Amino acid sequence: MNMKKFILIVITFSYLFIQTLYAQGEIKLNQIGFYPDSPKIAVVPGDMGGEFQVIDVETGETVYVSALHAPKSWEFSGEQVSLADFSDLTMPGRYRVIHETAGSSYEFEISDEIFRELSKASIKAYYFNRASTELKEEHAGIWARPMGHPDNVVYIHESAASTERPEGTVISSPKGWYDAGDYNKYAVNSGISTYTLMAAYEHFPEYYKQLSLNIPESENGKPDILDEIRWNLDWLLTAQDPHDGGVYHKVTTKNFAGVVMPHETTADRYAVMKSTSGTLNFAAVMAVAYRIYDSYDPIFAAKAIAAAKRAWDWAVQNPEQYYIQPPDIQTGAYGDRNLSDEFDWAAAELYITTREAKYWNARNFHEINVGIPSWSYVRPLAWVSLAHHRDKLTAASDIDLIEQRIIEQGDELLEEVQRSAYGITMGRYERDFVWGSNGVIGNHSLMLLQAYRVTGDETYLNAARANLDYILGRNATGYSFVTGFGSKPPMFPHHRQSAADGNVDPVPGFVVGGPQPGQQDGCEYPSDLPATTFLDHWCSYSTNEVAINWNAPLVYLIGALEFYSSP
């Protein structure tokens, strides 16, 4: 037997042996891997100290050896947990992370473009949610479907009658994406989820513009991300009032569907009660795409922001215009009875695109502060959006005070970081496991990445980091939290398509709602704790839905990594 030979059998037996020996996955870190230049930090669990190894996968050798750091509790987990960093490992290959007694992580990858395929499918996870159209497997593969819910057929409920539209008027209003896990369509969460998609592509242009994705309308010259929030656009405005620019909550089935496919189901559709929520929504969401779509489309664009005006309007005459549920009516119901953010962004929005300081004097901007966001509280996307346009904003504006709202919040968020056994913003307080808590810490990253956008300091960008991470694997529960992304993704996200179309693998590019110890559903949990409770089954709704909410700060950020870290 010749050396080479020889050597090559000692080192693949060697490989085996250390599969073998090191329980794959007790190593928590990013299962897809990171970028050359990048921060690459490995959570191990317990307190046992010592030295870490980093093994080339194809050659089994040792690449890279330095030792833990001190171990830290995290109360969120019950766990202490040691950090492995090996940050200056920056040769690009296959690799894992062992520890002789804690075990050994799974595989991961250093290179460029790290998280391109990921980008591409957490964008095209919406396209899979569309409402009013046929799915082809030329763009959707093993998840084509027929149509569901055309939507030419929606009746005007009740609670949404006028003189001019009463009750059991037929109203078309097709298009737009299903919200999660169900067949339903609603104003207000399409506002913060349309908007984050349309903030990526405002502050990321030139990376979307050479993004494709395989969706029907990818030859027509224009950017894939701007067709895919086209289809929510479009939708959103069929649920404004053309005769008094009230905007409907939702387009809904009275209850929630079964497990079946979406031209499956058969329920009649109601377009329900105006809200002003959801009209501030659509007036914040329409402003920007006027913005966004003039050098497209300048007939829409124009149409959008005419809307936006109309439905300001109609807010400010019906600013306590809350939702409430109809007895008849059993899905989502995005209840928000303080709607201060929604008219402080919308008016932030619309200040940005008209430049009239009517809309900056609406609000007192000089007494709110920042915060996270989410679909009830939306008043940071106004804080976004100025920062982004603050050296192109009138002399109404207060450019020192938005540079400084922005940087206090990444501040805050920082503060988490240094005290976190985990590396990550979650956990300054227990209510960041709330549901949807992967959605929190999508938008805690968001945040962070305005704070780097205004500053140029690499610690905010590198807290991003660590938060996408913890998404894709660097969590306690061991698993990458998106459908379809590393070794340990869900397989049973509580989605009605993936569920009821009998393919094994679940629609790709969802993030799903992740760890809470609410247990709203009533399902068998494994654990109680905050960054735990997560069980990957149809049942866990409380954990394990998908929305379109959740997955827009994931476009972001990932979007944000990739332009950031191009070579």
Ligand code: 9MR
Second form
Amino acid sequence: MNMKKFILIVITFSYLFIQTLYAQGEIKLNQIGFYPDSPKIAVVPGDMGGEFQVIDVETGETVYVSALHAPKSWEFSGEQVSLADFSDLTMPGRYRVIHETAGSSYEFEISDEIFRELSKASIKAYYFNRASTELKEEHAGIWARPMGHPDNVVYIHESAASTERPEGTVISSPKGWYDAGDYNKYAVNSGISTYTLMAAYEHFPEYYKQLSLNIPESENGKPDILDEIRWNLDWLLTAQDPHDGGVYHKVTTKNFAGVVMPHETTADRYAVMKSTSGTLNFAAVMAVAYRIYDSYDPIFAAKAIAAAKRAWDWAVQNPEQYYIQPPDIQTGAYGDRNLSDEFDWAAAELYITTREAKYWNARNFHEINVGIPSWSYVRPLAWVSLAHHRDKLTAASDIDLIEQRIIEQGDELLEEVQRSAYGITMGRYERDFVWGSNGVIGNHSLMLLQAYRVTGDETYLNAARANLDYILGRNATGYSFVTGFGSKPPMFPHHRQSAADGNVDPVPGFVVGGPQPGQQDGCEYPSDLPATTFLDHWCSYSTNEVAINWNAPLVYLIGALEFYSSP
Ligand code: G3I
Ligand code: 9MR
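Starting from the form predicted on its own above, please write out the structure of the form predicted in complex with the named molecule.
Then the entire complex follows, led off by the chain already shown.
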């Protein structure tokens, strides 16, 4: 036998040996991988101590050996775990982390542009959730489907009736994205979702200008992400009543659809109740849209800012029109009885865009704090936009205050990273492991990235990277939470198209809601603990649904990392 053959056999055997000896996935890490120069951490269960090794899967060689960190306990998963830090390994390649008693991780890669495909897929997910259009095979592959929900006939619901538009009036309200696993369109949740995607573009335009998504508009010479966002903005504009500027809370069927494809649902659609929350979300988003679209489509941009101002005026006139779910409507409520944050956010965006002091002066920015963005708490988005524009604001604003707020929030999150056994920001229990916890960690990352942008301190950037590791596998469930990505992704998300289309693989690029102990769906869970109550099953809409507001901070996070980390 020649030497080459011999080496090949040894390599094959040692590889198979490692495969059988060590259970894969026991050691948790980012199942996609790492940039050469970024921190690289795996989580080893138990308190076994000793050394871990990193194995090159092509040669079978051990390329890195080091001691585990001292174990720490994580109350959210009821475990003790030790971190394995192999940040010094920078050589591109495919690897696994092993520990002789704990087992092995899945394979992962070290390379440049490691998240490029994920970046595209996380935006393309919105294309897959487009209402009122066929998805053609050339863009959608095996997830092609006929048009659903034309929404050119939408009835004014009793709750939305006005003199000009009495109950039963037909309006046309096409396009937009389906909110989530369901087929309805909600103004409130559209607000934060659309904003976060626009912020990604506003902060990193060079990155997004060259990112091609293979969507129907890809050849039109405009950045694809802006075409995708436009699909939802076009819908949102139709949700404003032209007679008074108020915005309908949602366009919806009366009940959730069954497990069917979009074109198979024929139930009537209704525009339901104008709400202050929906209207303020609209105002904020349309004010931002002016800034984003003015150079590509000034006619649309002018329409957007005019609509934003009218919406603001309506909200000021109707500050307490809280959404109340009518008795005959069962779909998502997105109810919220504290709208001071929505007022703050809309005021900030209108101020930034128009430079009119009246919007800044409408709110007392000196007295308001930051926090973590969510669909019901949008005040931090005001600070995100103010921070981005801080060098171009008028004398009315206070730049020191803006920077201080962003840094305060970044520091609070870093404290949790220090405390956390997993080295991530999740842990402020009640607030973090809630329905859509993966959206929470996405929004933690969004805020960390703002602190990095303001200070240039890489500690914030590294914490955001660690949070992406969590989403992609460095978590107590062992799942990569994004469909189609990683060795153990969700296969049965609560997403009607994925469940009804006959494909084995779900629509890719969606982050699922993530672990939280509420169990509001009554499914059988393997655990009651906050960080492990998760089920990859259709049944689990409280942990395994997808939603536009959870994908958006993921899009932002990945785009930012690609922007900062790729050569
Ligand atoms: O506000 C309380 C908080 O005070 C308390 O500490 C915490 C403890 O669990 O609960 C908080 O309320 C939660 C609320 O979300 C705010 O986050 C509720 O328990 C929780 O049931 C509620 O979940 C919402 C869910 O709809 C049910 O209404 C999710 O945020 C929201 O993302 C989700 O949205 C649905 C749409 O309605 C329909 N389309 C799908 C979409 C995603 O599942
Ligand atoms: O499918 C619905 C999902 O999109 C929502 O987030 C969730 C909570 O509002 O409700 C789901 O619909 C369920 C309904 O509430 C109760 N019956 C079972 C439905 C799912 O199969």
